[in-house]
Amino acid sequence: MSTGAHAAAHKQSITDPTAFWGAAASGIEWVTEPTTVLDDSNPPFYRWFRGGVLNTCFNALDRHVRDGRGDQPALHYDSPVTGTTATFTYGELLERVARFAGALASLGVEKGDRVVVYMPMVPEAVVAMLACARIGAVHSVVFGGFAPAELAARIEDAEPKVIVSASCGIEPSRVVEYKPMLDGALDRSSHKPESVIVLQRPQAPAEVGVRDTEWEEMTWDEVDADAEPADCVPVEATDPLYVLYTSGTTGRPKGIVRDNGGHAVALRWSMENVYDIGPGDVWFTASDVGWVVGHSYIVYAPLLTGATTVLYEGKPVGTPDASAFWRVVSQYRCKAMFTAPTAYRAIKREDSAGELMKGYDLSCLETVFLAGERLDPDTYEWATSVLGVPVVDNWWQTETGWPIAANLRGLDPMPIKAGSPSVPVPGYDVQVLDESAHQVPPGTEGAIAIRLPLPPGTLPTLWQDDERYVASYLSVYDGYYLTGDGGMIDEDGYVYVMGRTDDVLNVAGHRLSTGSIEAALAGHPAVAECAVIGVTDDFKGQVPRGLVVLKGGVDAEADGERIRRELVQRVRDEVGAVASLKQVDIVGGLPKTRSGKILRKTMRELADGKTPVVPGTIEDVSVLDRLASVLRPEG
């Protein structure tokens, strides 16, 4: 591990995290001061910044105003699907914030109240996230597009007094109408808030207030025109700022729990110590508000810093091509950028060459970085070869808020190891276990797992449930919180994250990642990305599977008998014969999430002749339609 200022950080941050973090919380102003940096009176509920009092709208946006930030950009609006651009100014972003508040409070929305918000990549988005926090209103944002039954389990959930929606959300291909989905969730949901709120797009208005409800309905522009706008409402740095909710493997979402204290000094720490990126820096994160990268990384951390987000409605390919990435850098200027190697993957499918790349100015461009999916070593090889700069990747969760291992490009760059996302984070104090807990090895993989306490800006708790929030993450290791990642530590101290320890496969009793194999596969030149499943076997138990997306102009028709062999000698020469793999198929896409995660489990499920729980994140239920022949035995 390094010798230099991330050891000596990482150091302090677990021997000493009184000192650590109550320096870091220098970097957010408080109404009062903290009177406990850590709380650990009881575990495993642990608490930051105890006593400590705060607005972390106010800290996002009115010290800035105040500290002669008002003129500089906050947010550039960018949306290719709609043709629009627009920028907003600190003092333009804080007077709409204000007003909006204004309106949420006259609807009677007060400190600890719910407010989902249910919209797509638009500015308004971002405002009724920011004025929740400035009344003290709690928000959940929903991923806008969700399917009715996954809304309305959000809804009976957090119990919103309001819900802010939009009339629809824009793709490249269709537009998709939010209302009547919002409609069939309140239709469902045993919970109704008293008021739901319509952002009226003119690509698809919705009818707002023609039928009976059991809510006042009215549009944007009716509760914001007259509002009165809204001082910052000061709350307990443990009080809750947001809740986000995550797929659970009941069916019933878990509502990660976000606090106020914690999450503005973590991510105000990372942004210039991990991402080197400070007050006036552009910074742009492809990612949607819907999920927590959008949230801490589009929304609140380059605003708790001073800095200029980008916000874009846009694809990494079709809007309208693959140079949409880098016109957006190039515009705007951006120092960085933050995406999910899927999106990366997808332009290197439609542009291996970087053709696309040469007609735009990237010279302003520092440092790309990769998070969400693990970062094979071929997609990280290719980014670096075209772009020229440090292609970083960071492994986090929803859970964490934050990045758990980093390459921590401002506090002390290291070098970069493909496959792995560098070091842990200061405040983590990551461990590789095996089944009877101990510590593994080094090289040697296990369950990764973090000791407790868990760093400021993490989940303290589940939405009003303790007990689930102990089973889910802290039961099998006393003491530790469970990531449900495997992987290894290697003799350096860099982290290598292969997969979730349910896609661990055991083939006649030896323990092999997913990860590993499909890095194999990817690293065939013909190969854009790939997936690898375990599929039930009478005989080893588990044998894997290959899926392969090819990159555009190969011919799978003429080409795809061989290709196959290679792969199939490729895992053999760089796995093992061990693997066991014989069975790859060229498929034309692979089923993923709407955050660019790849459905293995739906798909394993497939394979093994089950009917699979389609999560309501999938992004195009067509291609798992499309792959049921290919997956399924008796296909």
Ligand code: AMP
The other form holds:
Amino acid sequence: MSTGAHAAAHKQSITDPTAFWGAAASGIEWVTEPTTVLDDSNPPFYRWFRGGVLNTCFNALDRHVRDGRGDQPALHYDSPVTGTTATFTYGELLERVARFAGALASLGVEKGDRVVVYMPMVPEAVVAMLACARIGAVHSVVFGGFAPAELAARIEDAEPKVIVSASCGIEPSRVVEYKPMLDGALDRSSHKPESVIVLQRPQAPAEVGVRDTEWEEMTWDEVDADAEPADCVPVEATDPLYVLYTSGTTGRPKGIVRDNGGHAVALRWSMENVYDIGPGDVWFTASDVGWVVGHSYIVYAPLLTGATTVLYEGKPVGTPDASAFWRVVSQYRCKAMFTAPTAYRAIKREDSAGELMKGYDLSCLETVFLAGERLDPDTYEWATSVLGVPVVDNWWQTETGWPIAANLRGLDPMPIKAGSPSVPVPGYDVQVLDESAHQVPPGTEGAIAIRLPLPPGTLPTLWQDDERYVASYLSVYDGYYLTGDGGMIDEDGYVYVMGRTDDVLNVAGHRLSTGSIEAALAGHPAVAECAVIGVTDDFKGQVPRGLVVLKGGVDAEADGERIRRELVQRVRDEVGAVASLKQVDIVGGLPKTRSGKILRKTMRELADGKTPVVPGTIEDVSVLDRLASVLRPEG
Ligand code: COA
Ligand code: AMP
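Could the form predicted in complex with the ligand be shown next, to go alongside the form predicted on its own?
So here's everything in the complex, that chain up top.
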């Protein structure tokens, strides 16, 4: 166990959170200082910085311009897929954000209104997010790789006044037209926005404003050109900044709420203490603004810090090759970079000797951070040996918004142990529990839980659904937040995260729900019932696999191949290509408990070549025996 700065900070954060986070709050400029650091008057609903008034956009932009950083680059946009680059200084980004905030305001967007942002990795996505923050509107960014059904579910729940989108995104293999997907989502959704703003991209311009819609459609340029810049609107620390939907086990995504005050304080603190990035440093996060890593560490944390962020519209490989990250790091002189382990596995697969690195001056690179899925020891060892810099795993979730466990490079760098994201970050009282809610001894696996209250910046609730928040996270262990991950803590206090204990999938660092993939499969007319399981994959960590039982009368012999193809296509069309469902098996039956619960975990264990734990409540064990030959890797 660390006895240094980390131990002291962690201890204080748990025993005296008011002193700890009260001090951290000075990293943010407030319109009105908070009166109460931690409001614990209504457990299990805890609120941070009650009474505080601030504006997140002011802290991310205006403040730095006022303090002399107006000419410093705030954002480097680097897009190998379009062959463009652009740099925006803090002054320029502020100017654009203020104008687009004015454009949103002119469409009637006010404090508290929701704005859905469905965009690829373009600077306008960042502008739209910050513009919402500026006027106190609540953005809800939807990952561009999600198809209509996923987008519709988010629109339905968030009820946006305005949707901001783009005509297309660009994947190395194809141009992805967004407008038809957005139209498809709006057709499905009972909620219609008042306006849709579309950024036209030359690779595939969209038809805008020509159809007879229930809403007004216009291009970004149209609304932006005439807009008067908008000022920052002060909001309560506890007012929502954004809602980010994430996959649960059911098809209905969870709207993770992020408040303004706790978020700004926690991210600012994390940048210096976890990632060792300060004002003026250049920082490169290769993720997507549609995921939490993109929200926190492409957009908000670096800008709240006065650092320079790199917005990269490309892939680790194929744009044009496995040297893409090294080119970006050396071109912008990045002090650190952050991505998901899968990205490094992709590079390793193409350039395991690191030959492509040699042409680049990487002397600026001090640290590589990886998160989003388990960092397997092989990938860790490889990255460390080819790069020669610390490769730092950090564990967190959309719900927390910033790391739960990490090696705190700015506060107290510790020895790294392969397979562990190191120690609990200050603010998180991480414990491993058994089924009776007792802490297990060091080295013993169990459910990873966090004792309440969660620190600032984490979810205070789910969007308009306190009940689901409690049911999903707080009901299993009284007084604890259930992470959904299993793992252990060793004698030195290092946390090991082994994987989800529920049916959430993590495919190439992308979080997906079995429920929404199942809903797409179940919609096929030939399917009677189905299940989706996540099986271990050397490259993507996990990939989904579908198992379907056909309706009586459907001829599996004659039509099986066609049905399988159609099912794979349905999932691409409904959930998105990002679901990466390639394999669907037609089976005679699915194993269930006597109460009808499908035994996904048991099937997953079979598919991963493990000895499955078969619950005593299984309805018919012969179903499982028959499935074994289909599921077993050698089968
Ligand atoms: N819009 C539209 N389609 C998208 C998309 C997007 N934003 N992102 C991915 N897709 C598509 C891909 O084109 C691919 O389509 P295909 O089946 O037609 O080839 C499919 O979704 C699967 O994508 P992905 O799982 O990303 O696999 P890949 O083989 O294209 O790329 C990696 C593999 C490793 C390069 C990629 O997954 C990656 O960069 N991962 C990093 C993970 C990451 O950023 N995680 C975020 C949290 S940190
Ligand atoms: P997301 O909400 O998309 O960030 O996904 C969160 C989930 O990803 C966690 O619950 C973990 O299962 C997994 N995860 C994220 N980071 C790590 C990590 N560093 N090590 C192990 N698992 C991780």
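We call the rigid core the largest set of C-alpha positions that still match within 1.5 Å between the two forms. Residue numbers count along the first chain shown, from 1. This one's a predicted model, so the numbers in the text were calculated from it and none came from an experiment.
After superposition on the rigid core, the Cα atom of R604 is displaced by 2 Å or more between the two forms.
When two forms of a protein are overlaid on their rigid core, residues whose CA moves 2 Å or more are considered shifted, and A558 is one of them between the two forms. Superposition of the core reveals a Cα shift of 2 Å or more for V614 between the two forms.
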